[in-house]
Every structure is written in C-alpha cells, then in structure tokens.
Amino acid sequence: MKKRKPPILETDRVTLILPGEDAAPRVLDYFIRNEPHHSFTLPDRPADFLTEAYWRKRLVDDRTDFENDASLRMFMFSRGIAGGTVIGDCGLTNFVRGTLQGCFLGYGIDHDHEGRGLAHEAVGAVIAYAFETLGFHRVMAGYLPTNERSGNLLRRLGFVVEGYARDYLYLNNGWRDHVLTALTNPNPKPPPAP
C-alpha cells in the first residue's frame, strides 16, 4: 500500500502541516507556553507530555495514524514559516468510515494569537480538506459551555448545535459538560462501496 503524503494547507496567514519528529522542540515549546491557557480544555496527559522525547515519538505516531486513515493532527505556523514558532494546532481524530464517514475536530491557538481570526482560517482549511480530500460527510466538535470563543468559532464556520452532553469528557480532574455540534459536507456523496 502506497503511503499517503501528509498535506500542507495554506490560508492567507497560516500554514498547517503534519510535522516530522524534528519539529518536537517547537511543538513542545507551544504546549509549555500555553500550559495554563489550554489546561482546562485538555484531557489528562501522560507524565512525560512536556518532554521532547514524548513529542518525538508522538509526531512519528501522528504520521503513522494519518497513513492508516485514523487521524490528522496538524500544527499551525505563520504562513510561509513552517519551520518557525508553532502558533496553534488543529486535528481530526477518531476517523469512522463505512456508513458514517465522520470524524471529530479539535483545535487550539497560542494565547498570544487569540482574537485575530487565525483559528477560523486554520479550522476552515482543515474542514475543507476533510470534506474535499478525505471524503468525510460529517465533522463533529464539542466545546465546554463556558468556552464562548470556541462556540462562536464553530457557529461562524456553520456548525449546528445537536445536543448538550452532561459529564461528557473527563478534563482537568473532572467530568465536564459539552455542547455537541456538527457540520455536514455541503457536497454530500455516498460512502465508498465496502
């Protein structure tokens, strides 16, 4: 089976890549800089999460997951500076094929880059890739009810609220409610034949 080449997605101001293990120091720096900013919205992490060794292995695993049609975890850089500072992350996980053709969306932005519309650009590009290239019919995303920025971003991108899940995910040492949203492909196609 031929390996799938990781995409490079560009918007007016952002470049998104699925980096190799050589990017581990930059990815680690992003998570260290944003630890207090992101801690409430992320699941418990392994003890070695904030180490370069963890990120070297994780970035290799992320490429393998993409090649195996399981997930796509990308990191965001200022456009044209893919070797520079990581300013955000955006990923599609838990790929489900068959009759659903769906995945889950997650994203984060560096605290120094909030409020500039960069997350909107990046997430929009990843969703377009999910629909046009990966062939998904449905992209799902949940957010904490208190995370108004995330809710506003998803609404601007066309996501529709489908429900409210109590104690949905275990984050920051407790079960947290989530607003459940989804966006369906504007050009739907039937799933591939089994």
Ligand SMILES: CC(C)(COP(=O)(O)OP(=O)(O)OC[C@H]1O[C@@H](n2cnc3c(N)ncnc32)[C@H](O)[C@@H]1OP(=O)(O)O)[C@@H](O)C(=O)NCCC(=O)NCCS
Contents of the next structure:
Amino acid sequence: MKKRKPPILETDRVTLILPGEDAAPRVLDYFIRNEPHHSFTLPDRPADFLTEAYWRKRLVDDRTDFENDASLRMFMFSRGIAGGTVIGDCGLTNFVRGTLQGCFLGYGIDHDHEGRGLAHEAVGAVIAYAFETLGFHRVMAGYLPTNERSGNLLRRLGFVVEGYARDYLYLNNGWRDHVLTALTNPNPKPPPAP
Ligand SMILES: CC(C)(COP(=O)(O)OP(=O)(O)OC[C@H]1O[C@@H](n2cnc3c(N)ncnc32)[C@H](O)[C@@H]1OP(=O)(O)O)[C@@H](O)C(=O)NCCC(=O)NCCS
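Since the one above is the form predicted alone, can you give the form predicted together with the ligand too?
To see the whole picture, the full complex is given below, headed by that same chain.
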C-alpha cells in the first residue's frame, strides 16, 4: 500500500507539520518552556518525557502512527519557519473508523503566544483537514470545567457541549471531571464501504 504523506497545513500566521526526528531538540524545548503552563491538563507522562532521546523516538513513532491511520500529532510554527521554534501542538488521536468515523482533539500553545488567536487558527486548520482529507465525521474534545480558554476556543470553532463526565480522565494525580464537546462534519458522507 502507498504510504500516506504527512500534511503541511498553513494558515495566515501558522504552519503545522509532523516533524521528523531532527526536530526533537526544539520539540523538547517547547515542552520544557511550557511545563507549568500545560501541566494541569496533561496525563501522567513517561519518566523520560523531557529528554531528547524520548522525542527522537516519539517523532518517528508519530509518523508511523499517521501512516497507519492511528493519529495525527502536529506541531505549530510561525508561518513559513517550520525549522524554527515550536510554538504549539495540535493532535488528533484514537482514530476510530467503521460506523463512527471519529477521533479526539488535543492542543496547546506556548504561553508567550496565548491570547492572539493563533491556537484558534491552527486548530481550525487541523479540523478542516480531519473532515476534508481524513474523512472523519466527528471530532471530539473534552476540557476541564475550569479551563475557560479551552472552552472558549472550542465554542468559537463550533463545538457543541454534549455532556459532563465525572472523573473522566486521570490528570495531575487525580480523576478530573470534563466537559465533553464534539463537532460533526458540515458535509457529512457515509463511511467508506467495508
Ligand atoms: C487552550 C489554549 C490553547 C487557548 O489559547 P488561546 O490563545 O486563548 O486561544 P485562541 O487562539 O482562541 O485565542 C483567543 C484569544 O486571542 C485573542 N485574539 C487576539 N487576536 C486575535 C485574532 N486575530 N483572532 C482571534 N482571536 C484573537 C482573543 O480575543 C482571545 O483573547 P481573550 O481570551 O483574552 O479574550 C491555551 O490556553 C493553552 O495552551 N492552554 C494550556 C493547554 C490546554 O489547556 N490545552 C487544552 C486542553 S483541553
């Protein structure tokens, strides 16, 4: 089977790519810089998460996962400088095909780039790719009830609140409630024939 080519997504101000392992030091730097900013929303991570060796392997695995239709984990750069500083991440994970055609959305932006509409721009581009190119019907996202910025971002992208899940995810050493939201493809199509 032909290998699926990793996308390059461009908006007015942002470029998103699935970087190769050479980007490991810059991806690592992004997570180190944003450790306090992102930590309250993150699951337990492997002990070597903040090492270059981890990211060298992980970036290769992420590409394989994309080729295998399992996930798409992208990193954000200022437009046109995908060899530069990582300013955010946006991923689609847990691809489910068949009658659901759904996946889960996650994202984060560098604290110095927050409040400028960049996350909205980037996440919007990833969602358009999910619907138009990957053929998903439903993109799901959950957020902590206290995470107003995340809730605002999802609302402005058209996500609809579908429920409130108690003790939904184990984050930051505890089970955390989440607001569950989803967005469906504005041009729905039946799933491909099995
Ligand atoms: C969630 C997160 C990505 C939201 O980032 P953000 O920068 O607030 O999101 P947006 O890109 O939608 O930007 C919106 C803000 O930019 C402002 N803005 C400035 N210029 C803008 C423009 N050209 N277009 C749109 N908004 C603009 C908006 O007014 C808004 O500011 P306000 O919240 O002070 O009113 C960020 O807070 C984050 O990384 N948090 C930590 C990780 C996290 O929570 N991840 C999600 C887990 S569910």
